[in-house]
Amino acid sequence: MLEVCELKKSFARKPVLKGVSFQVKAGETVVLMGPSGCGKSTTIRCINLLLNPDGGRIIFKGQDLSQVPQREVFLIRQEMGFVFQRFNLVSRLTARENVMLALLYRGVEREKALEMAEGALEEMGLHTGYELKPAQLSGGEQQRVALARALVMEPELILLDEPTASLDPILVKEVLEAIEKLSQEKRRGVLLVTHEVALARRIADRIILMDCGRIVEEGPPARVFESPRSWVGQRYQEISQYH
């Protein structure tokens, strides 16, 4: 479904990605981990065309995204749900309206969009509060609205960029449960950037560890966390002993 080949990206002539290559298969959950600044978020933002790579290729469903005209980027993003660290909800809209927005833009009839939005919110554990605006919701509820907004478009691939990073630790659990449920469905590929070792252990089919703009280790969670081959893996092994 997704193939990243020798991806490169620099900022102010400083290399951030130095030839990153990996795949995500249909129905597979891949977790991207590594120390802050290693290039995880840059990788996922390049995949979603929020950043333009300096080199390499991103192949999604057989299409080289570097060849996609700018006018078609929105269509590609409809097939790739993206969940940001900081929710990115529209403050003047209710939870339901935030989820409906892209559906209406696509041309879905309002009554159908309403039904689909409520279904997506319920799937993420939000059974009430449809009429509340983001400021009236907790951080965990806002992030679940953001998850519902991504899911309602029925994407074949969903990208999550440290979705718990902006949350109070008390609110993290409900979002982790929603992400775990999402990964269990196996209806779509999932690429998750996170520091949550316990979550990665439970949901990942494969862990990719990055350091200094490169992939330094890759494999199933049991192998990466129990018999690490890289110093990054060894650090995560130490952390996982406390979970």
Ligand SMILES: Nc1ncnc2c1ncn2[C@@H]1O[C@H](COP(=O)(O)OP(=O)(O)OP(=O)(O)O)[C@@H](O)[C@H]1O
The other form holds:
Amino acid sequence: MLEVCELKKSFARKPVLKGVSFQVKAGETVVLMGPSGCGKSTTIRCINLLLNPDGGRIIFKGQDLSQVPQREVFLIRQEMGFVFQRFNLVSRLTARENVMLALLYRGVEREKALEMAEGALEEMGLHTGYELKPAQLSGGEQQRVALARALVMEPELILLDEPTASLDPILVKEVLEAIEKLSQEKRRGVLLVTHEVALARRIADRIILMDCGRIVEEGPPARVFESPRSWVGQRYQEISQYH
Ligand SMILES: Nc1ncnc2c1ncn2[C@@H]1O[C@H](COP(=O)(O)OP(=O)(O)OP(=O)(O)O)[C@@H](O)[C@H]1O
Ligand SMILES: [Mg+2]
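Starting from the form predicted on its own, produce the coordinates for the form predicted together with this ligand.
Everything in the complex follows now, all chains and molecules, and the chain you saw is the first one.
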């Protein structure tokens, strides 16, 4: 479904991605981990076309994304849900309206959009507060609205970049449960950046470890966390002993 080949990106001549290659298959949950600054967000931002790579290719559902004309970028984005560290909800709209927005934009009839939005919010564990604006919701609730907003479009691939990083630890659990739930959908590919070792262990089909713009290790969570081969893997192994 997603194939990243030799991806390269520099900022002001400083190489940040030095040839990153991996795949995400339909139904697979891949967790990308690594130290701060190693290039995880840059990788995600190249995939959803927020950044132009300097080299390499990204193939999504058979299409080379570098060949997509600017006017068709939004069509690709409709098939890729994404959720970032900061919730990016529209502050003047209610939770329900935030989730409905893209559906209405896509041409879904209002009644139907309302029903779908409530279904997605409920699936993410939100049963009330649909009329509240983002500022009236807790961080965990806001992030679950953002997850519902991505999911309601039924994307084939969902990109999550540290979705729990700006949350109070007490609120993290409810968001982790929501993420675990969305990773269980059989057809969808999930690419998740997180530092949550316990979550990665539970939901990942495959862990990819990055360091300084390169992939340094890749494999199933049990192997990567229990007998790591890379320096980064060994650091995560130490952390995972606390979980
Ligand atoms: N727009 C930009 N302009 C210049 N440098 C950038 C830009 N975006 C990222 N960088 C640099 O690229 C490097 C990788 O950043 P990136 O955000 O991909 O790291 P990350 O692995 O996601 O880290 P974190 O875990 O802290 O989120 C960093 O050194 C960062 O300063
Ligand atoms: Mg990042």
